[in-house]
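Consider the single chain below, provided in structure tokens and representing the form predicted on its own.
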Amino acid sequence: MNSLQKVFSSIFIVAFLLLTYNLSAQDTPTPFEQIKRMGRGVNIIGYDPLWRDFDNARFKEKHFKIIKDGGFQTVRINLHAFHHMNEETLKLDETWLSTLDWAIEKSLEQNLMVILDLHNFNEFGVDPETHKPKLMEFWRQIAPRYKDKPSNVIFEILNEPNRKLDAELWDQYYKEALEIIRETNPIRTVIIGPPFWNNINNLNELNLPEDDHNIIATIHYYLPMEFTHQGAPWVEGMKDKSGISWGTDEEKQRVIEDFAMVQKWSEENNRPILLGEFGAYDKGETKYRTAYTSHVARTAESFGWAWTYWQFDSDFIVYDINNDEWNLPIWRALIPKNEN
């Protein structure tokens, strides 16, 4: 080949390269058309035996379809990943990795969306400079490992940034985390959250990048806490608070007025949002839990968000795993009757 054929030949490359990465950034959903396409999730698997041992999961393989066949469109894997990495290498264990591949590819399998969210965050509220090496390995580790997924595969950062997480290092934590991700993966689809544990009323505070428009940003709610959290053993002040009841218009109207906050947000800054947890905690009474679930869920909808319930099974459940059958009034109040 001589050296005018070897011209040619590099010019070929690079223009073939350009023309795969145009066709597959014109085949990758706009995070608004990724918000339609992930509707109604549900959090799942976070705190499941299977991480430790496979063989005793509580959530099996059928439980994707359940999920699929119960009107949800979304999981989002929570992932307790610092448990399982190596202290000194920080490499993640392969069982532990094994496992999630498992996840991913039976969500896919039922066509759900699979949001990769990283719930270390009570590490990161306590320790912050500690664990940054720990979130910049898992990502170095996950992101190439799932490069090749499809762009139903979205990655999280970090759940619910805290405390000692707080605007200031948490705008440097996930700006070098994205930097690691958009190495292997430069237009995936990438979720974001304000700190003070993805509190709306901080969401000014969250400064997402402007050359980077492949970025949802997530809020959770649980909002009045005294109600969603009354008996909450993990919560301070919460633990013997019971018979709180919710349902009145101001309280209604109040939810309305939170999200339409969140929505002025949304458009000022062009970014699509999720609501990635909310719900009511098992110990309050049920009808005032189905009333409150049933209201955010459909007022977050009636904005255009995506939502996933805080969570299938252990507590808040919408799935009783122990019977094999849904928690048919949280169920119903998330998937109303005629729409699954």
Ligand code: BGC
The other form holds:
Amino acid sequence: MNSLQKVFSSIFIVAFLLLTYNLSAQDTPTPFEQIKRMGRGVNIIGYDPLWRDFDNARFKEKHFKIIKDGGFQTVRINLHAFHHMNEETLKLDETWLSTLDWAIEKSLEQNLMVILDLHNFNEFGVDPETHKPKLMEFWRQIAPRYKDKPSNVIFEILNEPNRKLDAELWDQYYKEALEIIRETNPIRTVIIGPPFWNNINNLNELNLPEDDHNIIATIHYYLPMEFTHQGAPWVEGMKDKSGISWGTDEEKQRVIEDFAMVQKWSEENNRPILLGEFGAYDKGETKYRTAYTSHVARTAESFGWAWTYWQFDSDFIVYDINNDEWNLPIWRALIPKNEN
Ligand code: BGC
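Could the form predicted in complex with the ligand be given as well, to go with the form predicted on its own?
What follows is the entire complex, opening with the chain shown before.
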């Protein structure tokens, strides 16, 4: 190659790199932009029979449109995937995968953002080591399967790491899973939360990789537990609680201060926030539950976060599937009337 040819080929390479960089930049909203697109959302189908028997689904195709028309921009799909893996090969069941394909396609048709949230968190709290290969195998199958999906599809590595999956182990596990994801999805937005049930007080134990900024940090907020989980049999000490109110100025201020602390972490670490779960269990009085739900949602919005309410159907319901109508007080607490 003579020197003129060298100059031309260098120019060509630089132009090519600039062009591909621009294309991928256009295609890759920053995680802060993703948070804006996500806005208001809801957790769906974690406990629906459709995963075992599609004909027995509570959640039907029409509900994706109902969610969109109801003023939501995002669905967080809760995946209890480990129950659908072959015990030996750890291959995900084909029928289960086709149900997930369906849920993603129907969400995208409604132009919803879709979070794929691995929700086998309880198993990890008891015995992380046994379940670690399943976590890795899950992402080894899911990441390449959806690698060509638009940026509306977001991966959440694992819901609420807890108990024996402590800060140190979680740091290792999510980094390993992230590496697997990055092999096929170098720029996909990924959601990762702190240990101890994605608790706001454990954000300082979340050390996200400096060289990866396509990450959203997530927290869950159910404080005070005595109010949000009164009568809940699955949380220690809450089953027999009842009649607990919420809504004093002090209680409202507490939420604002808690979120301001999270916001400080967010700014110091330059990571946007998804409030991935919040709500108050059905056993509380409706007027307090709606006051709480709306205050938490509005406070999150005031800090510019996205949120996904817990949950559409099953318990804490925002939608009454049996009668096919919105659970009006909770829905209006989430989506104010003049905004939809
Ligand atoms: C769990 C649910 C529980 C909710 C509130 C979720 O992460 O999957 O079983 O109802 O948190 O406690």
